[in-house]
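For reference, the chain that follows is the form predicted alone, supplied as C-alpha cells.
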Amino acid sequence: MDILIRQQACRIYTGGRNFDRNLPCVVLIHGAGHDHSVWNNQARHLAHQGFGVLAPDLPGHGSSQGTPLPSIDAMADWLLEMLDALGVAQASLVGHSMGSLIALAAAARATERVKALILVGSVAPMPVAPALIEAAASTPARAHAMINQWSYSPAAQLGASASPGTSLLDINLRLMERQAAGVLASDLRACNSWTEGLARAADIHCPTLLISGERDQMTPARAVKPLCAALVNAAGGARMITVAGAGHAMMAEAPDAVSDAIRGFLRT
C-alpha cells in the first residue's frame, strides 16, 4: 500500500495480506542500501501467523519517493510518523543492521508505543570503515562487492542457499544496484555518525531480543555484548540468540530460523 508522509509517497508492504490495525502490529525495518524485500520471508511468515505486518521502503529506497534521510534520528522520526499516518497506536519493531538503529532510536523516544524490540545484526555504535563509505560515494560497484564479501557466510559464498538454484550474493547485488545513486553512501554515513546507541539503550523498557549470526563479519556476536549489557532496563532483561552458521544477511541465509525467533519472541 502507498501512504503520504511529509508530502512524499511511501510504499509499505504487508506480507501479501491486507493490513489490519486490529492485529498485533510488527514493523520490519531494512538496512543500508536495501529495501523491504530483505524481509520477504519473514513478512509472509508473520502475516500468516496472525500479525499485522508493515515492511516499509524507507524514503528514497525501493519504491518510496524522496531522498534518503541523513540521520538515524530523522529515520526514527519518519517511522513514528508512518505509524501515526496508519493509525497504529502500538507496534513491535524489528530492525536489521541500520534498521536496528532506527528501531532502537524510535523505541527510546516513544516508549509507550513500542510493545517489543528485536534487533537483528546490531551493534552500537555501528562504525563503518572509511574505505566502504568512500567506495559507496565514488565507485558503488566496489562497495557492493565489499558488502557481499562481508555479509555472507563461507557456505553462502560457495553457493549454498535456503532456496535451491538461487544465488544469495547475486540477489543482494541486484537489490543494491536497484537503489538510487547516493542512497548507500548516505545510509552508511548515518550509521557511522550515530553514537548515541548505548545511551539510548538505557531508555528501553519493553521486552528486547538481539539476534546475531554465528558467522557475521559485520556485526559479530562478540561485538553485540556491549549493546546487550546497555539494555539494563528492558523488561525481563535483554535476551540474545545466535543463528548457527549464518552471516550478517541472516534473513536470507537462515530464513526459517530468523522467522521462528521473531515469532516466538513476540508471542512470549
Second form
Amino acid sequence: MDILIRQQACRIYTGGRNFDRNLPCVVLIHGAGHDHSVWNNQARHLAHQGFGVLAPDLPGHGSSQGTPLPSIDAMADWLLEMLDALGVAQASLVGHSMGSLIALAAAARATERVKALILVGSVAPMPVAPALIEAAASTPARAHAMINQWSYSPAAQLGASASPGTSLLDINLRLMERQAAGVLASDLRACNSWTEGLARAADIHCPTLLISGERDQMTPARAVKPLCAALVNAAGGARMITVAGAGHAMMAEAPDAVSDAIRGFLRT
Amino acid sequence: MTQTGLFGAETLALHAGQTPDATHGSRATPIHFTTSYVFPDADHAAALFNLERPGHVYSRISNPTNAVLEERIAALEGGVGAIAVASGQAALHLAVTTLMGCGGHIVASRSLYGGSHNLFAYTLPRFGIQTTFVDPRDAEAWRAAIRPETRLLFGESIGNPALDVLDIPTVAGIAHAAGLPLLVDATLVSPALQRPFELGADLVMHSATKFIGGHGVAVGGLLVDGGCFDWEASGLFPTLTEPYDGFHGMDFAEESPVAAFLLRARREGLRDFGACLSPMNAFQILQGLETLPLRMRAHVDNTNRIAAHLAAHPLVEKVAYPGLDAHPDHELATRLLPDGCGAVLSFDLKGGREAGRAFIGALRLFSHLANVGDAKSLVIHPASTTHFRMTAADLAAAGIGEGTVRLSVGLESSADLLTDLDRGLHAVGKLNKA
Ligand SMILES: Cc1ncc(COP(=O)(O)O)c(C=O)c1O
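Form predicted together with its partner chain, following the form predicted alone:
Full assembly next; the chain just shown is listed first.
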C-alpha cells in the first residue's frame, strides 16, 4: 500500500494481506541501499500467521518518495511517525543491519510503544569500512560488489538459492542498483556515525532477540555479543539465535530459519 | 570473457546453483524425477501455497533439478533468475504472454529464426497480438514501429540465418525511451560470448536445445529476467503492477520490484500454460552447460577458420559471418561480441539452388538437418526447410537467397571440416562446369 507521511508517498509492503491494525503489528525495517523486498518471505509468513505486517520502503528507497534521511535518529523519528499515520499504538520492531539500528533507536525512544525488538545482522556501533563508503559515493558498482562479497556465506555465493530458480547475488545487485544515486552512501554514513547504540541499549526494556548469521562477515556473530551484553534491561535478558551457515543476507539465504526465529520469539 | 561477478564464467558453468546434495553427498546434480513433494505437515503445506516459504510443490511449477539449471543460467547471464521451459519456443511464448494479452503489439527484427517468425506473423495474431517486423539495422524503423499498444521489442543477438548483429544498446535505448522492455534471443551466442543484460537488454531467452546443451540430445528453453526494468515507472504493464486475482491478489512489482516478471511468469505462465521442462532434459542440458565456455571458444575457433576459407574460395559468392572484416556488422561485432561471433555462418554458392543441393549432397561430416548448436557440424538449406513458409520477398528481406547454405560449425578437427567442405565445393565446381 501507499500512504502519505510528511506529504510524501510511502510504499509499505504488507506481506500479501491487507494491513489490519487490530492484529499484533510487526514492522520489518530494511537495511542500507535496500527496500522492503528483502523481507518478502518473512513478511508473507507473519502476515499469514496472524500479524499485521508493515515493511516500509524508507524515504528515498524503493518506491517511497523523498531523499534518504541523514541519520539513524531521523529514520527512527520517521518510523514512529509512520506508526502514528497508521494509527498503530504498539508494534514489534524487526530490523536488518541499518534497519536494526533504526529499530533500536526507535525502541529506546518510544519504550511504551515497542512490544518486542528483534535485531537481525546487528552490531552497535556499526562502523563501516571507509573504503566501502568511498566506493558507494564514487563508484557504486564497486561498492555493490564489495557488499555482495561480504553479505553472503561462501556456500550461498555459488548457490543453491533457497528460492528455486533465482540468483540471490544478482537480485541483491539489482536491488542496490535500483536505488537513486547517493542513497547507499548516505545510508552507510548514517550507520557509521550512529555511535550511541550501546548507550541506548540500556534504555530497552522490552523482550529483545538478536539473530545473527553463523557466516556473517559484515556483522560477525562475535561482534554481536557486546550489543547483547549492553541490553541489560531487556525483559528476561536479551536472547541470541545464530542461523547455521547463513551470511549477512540471512533473510534470503535462510528464509525459513529467520521467519521461524521471528515468529517463535513474537509468540512467546 | 571478462569477469563481472565474484566468479568467472567457467566456474559458474560448473558450480552455480548447486551444492552437493545433503543426504548422499552426490557431486553431480541429481535428477529429481518426481511430480510432487511431500509436505512435512499441514502448516508447511499452507505456507508453501501462500509463498510464505520457498520450496517445491509440483514439478510443473518448479523442480530441484530444473532449479539448478535456472539458477546457473541466471548467474551466467547476470540475471535475477530464470525459468526453464520445454523449448525455446515455449520461452518466447512465456515472455510474450507474461507481458501482454489481446490487443498487445510487438516490434520485432525481421531477421529471426523461422519458428519465431511463425509465432509472431501467423499464430499470435489469432490471439489478438500483432507484430511489426523491422530491419534490425534501421534504428528509425524500430522507433517508428512503436505504437501506444506496443509492449515488447524483440530481436536475436545474431539473426538466424542472415547473421546480422543486433545493436542491443541502440535498440534497448529506443525501447526504454518508450517505457518498453527489450527481449533478446541469445541462442546463437550463449552467455559465453555475450551477456545481453550488460548491453541494455531486459529479458533474455535461449533455445537451450542449441549451444547451451551442445550435445543435440535434449530440447529445452530458458527465459532469464535481468531485473533492471522498472515496470511501475513504465506504467504499461498491468499484469505486473496491478493485483492479480488469479494469484493471491498479488501485485508482482510491489511484491518484488526486481523479480516481478519472473514471479508472474512462473506463477501464472508455467502454472497455466504448463510448458515445463522435464527434469531429465534439465539434467542433460546441465551436462552440456558445464563445458559451455570451453566449447564456445572451440566453436568460434573452427568457425573463424572456415569463414576465412570459404570467403577466399572462387565458388563462393559471399559469406555472412560477422567475424569477417567484410561483414556489414563487423565493427559492431568487435564491440558487442569481442570473444567471437558464434558458430553459425551462411554463404551463397555460385550456381544457386542446384549448387546448394550438390554441395550438401557431397558432404560427409556435416549432417544435413534442421538444427544449430550441436557439437557436431550441421548444414541446411534454409529456403527449402526452416524458412519455407516465407515468401521470396520475405526471404530476401531476411537476407536469405535461394542458394544460401547455413553451417553450424561443430567441434571436429578443423582440418577434417575443411576437407569436407572442399569435397562439397568440388561437387559444385563439377556441376557448374557441366
Ligand atoms: C535462434 C533460435 N531461437 C529459438 C529457437 C527455438 O528453439 P526450440 O527449437 O528449442 O523451441 C531456435 C531453434 O532453432 C533458434 O535457432
